[in-house]
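Next comes just one chain, in structure tokens: the form predicted alone.
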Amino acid sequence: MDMNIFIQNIPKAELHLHIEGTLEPGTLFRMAERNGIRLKYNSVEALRRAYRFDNLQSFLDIYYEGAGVLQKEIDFYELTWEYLLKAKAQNVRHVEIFFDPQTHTERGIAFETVINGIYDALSDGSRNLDISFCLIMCFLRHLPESDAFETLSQALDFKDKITAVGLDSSESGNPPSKFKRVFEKARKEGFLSVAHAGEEGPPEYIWEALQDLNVRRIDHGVRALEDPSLINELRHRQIPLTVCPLSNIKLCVFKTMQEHNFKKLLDQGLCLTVNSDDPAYFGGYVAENYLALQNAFQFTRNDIAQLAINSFSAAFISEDKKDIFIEQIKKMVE
């Protein structure tokens, strides 16, 4: 079996995916027209040309602008459903999706409009596409913690739909410790926790996410390699890192895939998973990320299988479910 086909067909979980980051240019234009929103780009091609980023902030500027076309429940439903169809085509069997309510509530969109549209699509995906899911609500770290508290309070009416809270947006100058109290309250309410750390921010931010936010996973975490004691901690506790290779190249964290430290992190005995982050903006969904790593590091089928196993091991699902998926992966390799 060709390696490309093997990567497409192997069962996978995706654990680091911003649903707003799956907004493809064609969909963005369609929704803008439907909702009477004037865009500053006059064509899909012009918009695609704008997807050249120098850093995280240059991406976020265009990302938040794009999210402005999401106005109604149907928009959030269609956005999520389109992602699920792509995930199905790549045999993604479980997704843990980030959503950013503050990006929308700040624009006057009701919290329930956002979550109901996304959740209904995920529920339909579970029934009709056989893709299980968890929903992770992220706080925007460039905003004050008081705003995060307000968002958490809005989320309490939808506790049955949200598995965990996370932390995303501009990392530089916004340490995880800024959100210590709101994460504490979220955990008391029964939410699990994850956080973006160590993408642009220093290894200290990863320590803070572990110690102050008590996270179960680190999103990105590629700068952990700069601190040997942190590597020991991550390895000892087997804290998963949800790495997004194509995103790291597109945002200039690494110049080329060959220069990415993915293999070095893996060689340290860490639990790494492969994810697509904001695939509409970064040039590839999860299978393309696996393939980019395979091309750069000549990963074998066993290597790819181990990464797929890691994706289920790190997921917020029952041990029984994990075992079923992992068994399917092992059979493929045999």
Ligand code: HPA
Contents of the next structure:
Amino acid sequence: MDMNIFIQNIPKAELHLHIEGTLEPGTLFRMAERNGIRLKYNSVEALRRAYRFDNLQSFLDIYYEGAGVLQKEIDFYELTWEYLLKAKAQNVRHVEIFFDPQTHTERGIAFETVINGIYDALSDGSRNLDISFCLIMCFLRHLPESDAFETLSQALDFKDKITAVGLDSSESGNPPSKFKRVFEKARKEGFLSVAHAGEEGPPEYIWEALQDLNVRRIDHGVRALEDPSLINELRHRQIPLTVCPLSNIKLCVFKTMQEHNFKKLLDQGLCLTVNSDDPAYFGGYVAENYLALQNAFQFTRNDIAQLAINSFSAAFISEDKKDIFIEQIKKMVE
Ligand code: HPA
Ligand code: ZN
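Taking the form predicted alone as the starting point, write out the structure of the form predicted in complex with the named molecule.
In what comes next, the whole complex appears, and the chain from above leads the way.
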């Protein structure tokens, strides 16, 4: 079996995926048209040409603009369903999906429109595609703490549909400590927590995510390597990092995949997982991310299998469920 097919076939969980980041240009145009929204770009090709980013912020500007075509519940449903079909084709068996309610409520779209559309598609995917799921609600860190509190209070009506809270958007200048009190309230309400930290921001932000937000996983976290005591902490506690290799190249966190520190982080004994972040914008879904790493670092089948195992051990699923998938993966490399 060639490596490409092996990567496609191995059971995987995806733990770092922004549903708004799966909006493919063709879908974006179709939704703009049916919702009567005028776009700045007059073709799918022109839009694709705009997908060149210098850093996180230059991406976020286009990503928030694109999300403007999502208006009705059916739009959120179709967005999610299209992602699930792609995930199914790559044998993704479990997804933990980020959504950004504030991106939509700020434009006058109701919280329930967003969550019901996404959740109904995920429920159908669980029944008909055999992909299990959980939802992670992210707060936009460039907005004030008070807005995050407001979003959390809206989420309480949908508590049974949301597993965890997260933190995303512009990292520099918006440290995790800004949301310490919001996360305290969220944890009291029973939500687990994760946070983007150490993508562009310094190692101190990863410390804050651990200490102030009590996170179970760090999203990105690649800048941890700059702080040996932080590496010790992450290794000792086996806090997973949800790394997104193609995203890191597109947003110029590293110049090339060969220069990515993924292998160095692995060699430090950390639990790393491979994820696609915003696949419609970064040129690949989860299998393409595994393949890019394999190409750059000559990973063996055993290396790939270990990363797939990590994706399940880091997931918010029962130990029994983890064991089932891990056994399946081990059988593939026997
Ligand atoms: N970082 C921060 N915010 C985001 C990202 C990311 O990679 N993708 C979507 N929102
Ligand atoms: Zn992300």
